[in-house]
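For reference, the chain that follows is the form predicted on its own, supplied as structure tokens.
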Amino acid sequence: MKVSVVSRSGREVVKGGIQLSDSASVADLQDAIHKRTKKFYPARQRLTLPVQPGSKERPTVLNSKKSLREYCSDNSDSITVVFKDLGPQVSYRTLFFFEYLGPLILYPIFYYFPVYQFFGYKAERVIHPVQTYAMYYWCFHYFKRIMETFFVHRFSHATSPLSNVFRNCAYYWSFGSYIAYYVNHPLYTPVGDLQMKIGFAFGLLCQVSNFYCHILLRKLRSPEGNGGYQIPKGFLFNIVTCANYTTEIYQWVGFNIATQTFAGYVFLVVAALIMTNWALAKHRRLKKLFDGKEGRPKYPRRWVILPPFL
């Protein structure tokens, strides 16, 4: 089988094309492209079928696990694929590890070390119980997320663009420092004891619930990370499409009830907006896939992310 590999402009990416056996898979083609181009390893390749100029149809993306023959028309012995360089890639586990590691390390620095002396506060700092509990709560959350990254989550895509590491780290590390600075500040005024206990108790309940949501989502995918879209079921997923995002948001509600800082509420609002956008997109996707037609199940009526608001 002769495979012509071209760019979206039609320029030949691999001179002379690639000759493969009739039983070759898309993964074999990606390996062959890598051998001929060196820097374009399989993870940074996106291969699609050509589309007609001016067509508004989305191109068909080649699945690495499928045979190339499945994409050939009329048993042809040749095929043209369109190549796109996705840029340098990193594994999702690497991405999540570094974005969560920053807040896990930075927050205790503001709690344990005299950093406020560099900001002009020379007097001895009095540590309130809520600041200690907040530090444990915070570290537990990000330690949990790192452990979930390595032992719970299954990813539908193996890699992410390297640029996302810098973007995500900037988000998590800056907010981690911003919140830690104010919660551990020498002039911090703690909330009442009852409010603190209610906030942390509610937040911990949501953290445990969030972990269970991730366990349920794990069961929807095979160990290889595939399995396609499925309707999440069980626990809070019976009433909320993105129960994992719901519990994530509400656990920060609990944290802010207990600590009561402007920085914490800014983080809560920004995180809620980001996750709401993800949840709306996933809800629309699931409703479109499971429309009840042609034997497909119909997606049940559910809240999207934040009962009783959305």
Given for the second form:
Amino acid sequence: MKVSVVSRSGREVVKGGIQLSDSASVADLQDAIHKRTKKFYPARQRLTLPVQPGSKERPTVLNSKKSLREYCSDNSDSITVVFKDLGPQVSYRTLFFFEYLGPLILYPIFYYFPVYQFFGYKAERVIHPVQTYAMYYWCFHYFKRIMETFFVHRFSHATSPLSNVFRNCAYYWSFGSYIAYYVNHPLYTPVGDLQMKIGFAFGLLCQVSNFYCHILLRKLRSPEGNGGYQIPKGFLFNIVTCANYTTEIYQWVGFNIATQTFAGYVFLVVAALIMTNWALAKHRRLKKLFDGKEGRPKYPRRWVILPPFL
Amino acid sequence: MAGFLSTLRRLYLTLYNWTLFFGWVQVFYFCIKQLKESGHQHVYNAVERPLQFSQTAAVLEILHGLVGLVRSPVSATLPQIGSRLYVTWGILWSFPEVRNHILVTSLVISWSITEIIRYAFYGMKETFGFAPSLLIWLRYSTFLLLYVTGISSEIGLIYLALPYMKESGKYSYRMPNKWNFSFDYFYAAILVLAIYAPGSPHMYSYMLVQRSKALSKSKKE
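Same protein, different form: I have the form predicted on its own, so give me the form predicted in complex with its partner chain.
What follows is the entire complex, opening with the chain shown before.
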């Protein structure tokens, strides 16, 4: 079968097209494109079917697991696909690792090293117990996230654009330093003993629950990874669609109850807003997918992310 | 009804643009007059009121974009007007120590010429429905130079005010306090300077795109 690969402006990406066997899959086509262009490895490629010029509808994206035949019009022995370069890609593991490595390293620097001298605080620093607990709590949190990245998470997309690494690192690293600066500050004012204990205990409980949520999500995605959506079940997922975000947010609430910094609460609000957007999208998608019609299960009534509010 | 509203919109924008046009003409006139009579040290005092009035009124432009009265995107007007307001109030008004510097003169001249041309351009368009091609050309060409002098003056003045921010501790809130919160105007200014670094080339290239769009369009007509 003959495949012509063109760019969105109609220019030929692979000169002379590509000849493939009739049983070839989309993945085979991607490999062939990679071989011919050298530069565009499969994860960088986005292949779509051409759309009528001027039409507003979204083009069909070719699924690499499917056979190329499925996209051909009947009995046709040639097909034209539109190629788009997605830019350099990195795996989600790499992205997450660098995101979380920043806070994990930066936070203890504020705790252990005399950084505050550079901000004009010359006096000897007295460390409150809450600052020590907070440092361990923080490091445990990001260590857990890195471990989960490598050993628990299954990603629905293999790669992410390289530019996201810079954007996400800027977000995590600067917020991490901003909070670390205040919690470890020589003029830090601790909260009462009881409040601190309640905060850390609640936070730890949420972290453990968060870990369990991630285990449940892992079980939801089969190792073959067909990428299909399923109704999350079990534990907190029986009440909330995105229990993983719920526990993550409440875990930061615990940290903030114990440490009480303005910076920490700013981060909490920003993180909660971002995760709420994701959660709303996922909730809508699941509700639409599982509408209870034609034998499909009906998505049960659940909170989206923040019980008892949303 | 729709016709009435569009007339009202046009009337309002006409009034707005010409008011600000005269505001900036005043700034420019007072600046030049003072420069001739007594030198650059006194330029600020001569232009303070009309400068503050005209620059602050530009906040309405952000609102115009938000409610859809004009087409310019908020992402373009907000940083431009925000940085100008910061220099007007946060630097010049708050730190009188920098007012007699020569950069105030270059700042005021760059801002006022740009704005006189810009408001004349929009004023003409709202009032008569068109702008003379010379005005279009000026609107999309003078920035090539005036953006550079204007932004350099802004950066220079923020930099000059830094030691006075540190020394006075003005607008700063310090630890210790219950919420472990602090705000340091000095570091905030350094952050602003850091944003100028990628921000100014970005705005400049945005204007270059606008320029090629506008000038190719006016050629066709």
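Between two forms, the rigid core is the largest collection of C-alphas that superpose within 1.5 Å. Given the structure is predicted, the values throughout are model-derived calculations rather than measurements. Positions refer to the first chain, counted from 1.
Taking the rigid core as the reference frame, tell me whether N277 has a CA displacement of 2 angstroms or more between the two forms.
For N277, whose C-alpha is compared between the two forms after core superposition, the shift is less than 2 Å.
Is K39 one of the residues whose C-alpha moves 2 Å or more between the two forms after the core fit?
After core superposition, the displacement of the K39 C-alpha between the two forms stays below 2 Å, so no.
Mind pulling the C-alpha shift for P53 between the two forms, with the rigid core superposed, in Å?
The alpha-carbon displacement, core-superposed, is 2.5 Å.
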